[in-house]
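Let's start with one chain on its own, the form predicted alone, as structure tokens.
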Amino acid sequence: MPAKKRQNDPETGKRSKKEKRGELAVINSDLRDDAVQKGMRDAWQRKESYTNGKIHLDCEPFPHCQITHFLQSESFVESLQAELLQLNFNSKSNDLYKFQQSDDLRERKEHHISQIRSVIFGEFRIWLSEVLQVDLEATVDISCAKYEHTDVLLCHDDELEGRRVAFILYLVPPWEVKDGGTLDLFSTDEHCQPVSVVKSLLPCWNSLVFFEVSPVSFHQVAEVLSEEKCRLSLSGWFHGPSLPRPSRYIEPPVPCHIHIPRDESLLFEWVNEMYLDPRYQARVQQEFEESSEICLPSFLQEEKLRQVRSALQSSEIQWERKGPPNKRCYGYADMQSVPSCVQECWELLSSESFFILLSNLTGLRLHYLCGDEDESENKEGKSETENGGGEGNTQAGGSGTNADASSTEKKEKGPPTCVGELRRWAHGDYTLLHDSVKREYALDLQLHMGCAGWKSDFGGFTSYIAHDEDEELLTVYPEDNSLALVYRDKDTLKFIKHINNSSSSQLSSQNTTAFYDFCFNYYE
């Protein structure tokens, strides 16, 4: 009876609720041991691996520490996850990631959110500051994360002026590798490049995870692939003097080549007849210089396109793989080891009855025989833009005449010329944005293959975007047998979205892990 009363005496069940409410965040006890503290300064400056109860450090592919229960309390760690969920996210999607993220936490007053907050920004700075030997600044960015199913962060390695160490605290349920959502590590090459995954670490509640942020700490969030949990975490960044980055690697140009010879009985022979028709060609040009981008369905022949269809299952092409992944991640195919009909295609979209047919269809001069004569024409339509009639126009490359202006730019520049390849696109493939990319006037054209049914959530669309912007000017869906133009400036950039496990269904229906598609860029 008497432990009945205490139960529902209104005093202690108060103090219980304002115990809960004044609950202190406390850092894992092994920290503040005076050992574990120089063990870990001379791990860390040596660059060797050090293990200490709860607290593991590995300095390969790049120095990182994982110190598991990292907080004290656990019901301090579940009411902190709660506060944590009650807050708004904002939906992220770029060529890098999609998740959700909520506003950054510096001014927070939830209590459990301002004790860990204080925690971090005091007393765990304090003593990384000490292991790592690098007066680490009072100012701290950290922000909630929630990655749920085909979420994602693609390959980077999160060098920001002033950013010294990355941290990640794990709110997560049981977590297992068929979830997704590891935190994978990038091994690098001698350009410090990254070239693959070499060690990925799970989540796993109440740990955190804090790496070194240089021009080698290339990492990725790996897609989620759970439909049921949610990968709940803190992050963010302890600022400091940065390391000496190297000279940034520049990519050898893909070399260009001119047209290939050959005849029209070519286009004949694999072109739908409708875009052979002059008149029609003439409907195409008209829509195409008013936007700068068009598609053209059924572009192929059915007879031909089964035929490339059929042979690009077949197990003798030869696919590598295109990296580096802070870059691209895709397949492509090794022109000499692909079957004639596919060949022929691809001597199709580089010959010189094709370039003639693009130009027809698009106005631009990439054939000798073409454009020649209306240039007088085309400079007074360019007067007449400049003086206010491209306004509102928002497609990829401008309007029309700005196609034309740069004509005129290029035109001393030597023949037409273009590059291409064959690619293979399967679950996990992307292509991102990156600052080495070449800012140039160019026709891009994709012609897709044994993608029927694709849906956008899918990924896989190449999004055209403005420079230093994220307004997005126009996307490309894949679409079998379609023919996709769009003229691209140099204020215009592009990637393809990460292609999700979602795909996978979709594509497995088609028996079949992969959809293709013909890639060129055109040069005036």
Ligand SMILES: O=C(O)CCC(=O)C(=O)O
Contents of the next structure:
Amino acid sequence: MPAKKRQNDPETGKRSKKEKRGELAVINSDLRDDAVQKGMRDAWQRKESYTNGKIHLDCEPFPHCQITHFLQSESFVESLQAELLQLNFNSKSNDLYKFQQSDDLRERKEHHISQIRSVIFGEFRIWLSEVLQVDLEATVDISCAKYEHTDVLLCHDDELEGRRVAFILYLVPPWEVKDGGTLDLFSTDEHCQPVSVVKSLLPCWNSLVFFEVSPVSFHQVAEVLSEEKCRLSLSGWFHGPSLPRPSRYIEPPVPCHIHIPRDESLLFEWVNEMYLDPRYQARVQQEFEESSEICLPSFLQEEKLRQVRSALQSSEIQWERKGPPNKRCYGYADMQSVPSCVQECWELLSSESFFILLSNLTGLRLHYLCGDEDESENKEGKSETENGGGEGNTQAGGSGTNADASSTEKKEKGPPTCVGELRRWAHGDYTLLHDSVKREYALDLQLHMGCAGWKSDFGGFTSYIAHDEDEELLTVYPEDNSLALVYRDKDTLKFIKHINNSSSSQLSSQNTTAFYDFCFNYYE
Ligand SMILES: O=C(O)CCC(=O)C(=O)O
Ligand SMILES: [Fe+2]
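Given the form predicted alone above, I would also like to look at the protein as it appears in the form predicted in complex with the named molecule.
To see the whole picture, the full complex is given below, headed by that same chain.
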């Protein structure tokens, strides 16, 4: 049956005044109940839980509350949803998230949007101030988000100057756990670092969740797995006095080591001989010096590649999880558990002859025999000359200019070092940029394996960006047996994009839903 048509004024053809004004936003009357308010206030104060019909307050892992049937009128919520879906949405994607966000809602004049804004930052804010016993300001901070298939917002704490309470109003179709998109809450350790998801809240039509923003309020929007459903929400923050924040936790440094003593025979066994030709190396070096990055395809000899790749895919390597989730999430190999060919590949990348090869390919000074032509640029003026100053090595010979003259800001002089990791990347894995990320000069090496059929839409690529800018400088896509070398300065940061569910669904037929990389950093 067609919906009943709106009655227009027969004379003017316009809608009646009442209709034009539209419905008012009214919050659930249960919230005004004195007993409810008192129960909430006491529970919040004592960090206990409280349940009363539509209200569920819980203080584990941090204080949060879910209110179902938040707005009194269903038809208001429907009209609000329709109005929001008419807005212009912008795709947002970075290390932390992928979703769509509406234009700013602070100034929007649409009826239902202005109604909800004034009820949230008016009546509801006053109610909340009362219940939480915190002075919440009238500052309006609200936006609309749309999460669809593979969209996600990874682990974060919401802490930003002034934010005291976060809220989210869900405008979603009937939602199930298998649709993904839950609001996951993390437990934390003694350093206020997130550990694991201990509670997941299912988004629910016309329900509002709020929680206190604090040093431990780590949460995420799990990836949306449903291919049809749209997770629409209005979210924002009430501003007020911030809770005290402990000083930022600094992770213990990962120990670097100098090269291991292995001779050239290792190179001849493992590396595609093309890359061992000094003339070819000189060409690579020239290109690297111009762009600070290069990809060397078919890097390992075919037979070695096959051995290592199949060992990675089939052996009983112990893959440990690496966290914490506000910084990273992926598998890394316990090197004690790897088969000998994998161990050898690792040794290759750590070996003295490989340091020399890298020096020749990049012009960086990764071995004392590989030369800095212009010693006068080395302001500290020590050790290099004592070590022979770049002359007289056949491998390094001739081609070795230094790629970068600003060596004074690099690590304290000492022998070149490296640190490496063998990683496994699968659905749900990622790394994030974070404030305690090391700002350094380094040569990054990545050697990917087992990524046949991988598509950039799956995520898993390494993105280099300029510090303090969103500008993307370079993207390294996983490519089998391609050696990616990137020289990173202290203003360059990198992250690995979250691997989404399309990787599992599209690759499951090939029985390979993960890929691997040897990831090494070398320091001059
Ligand atoms: O949509 C949600 O459930 C949470 C959103 C959120 O955490 C945020 O926008 O910071
Ligand atoms: Fe958040």
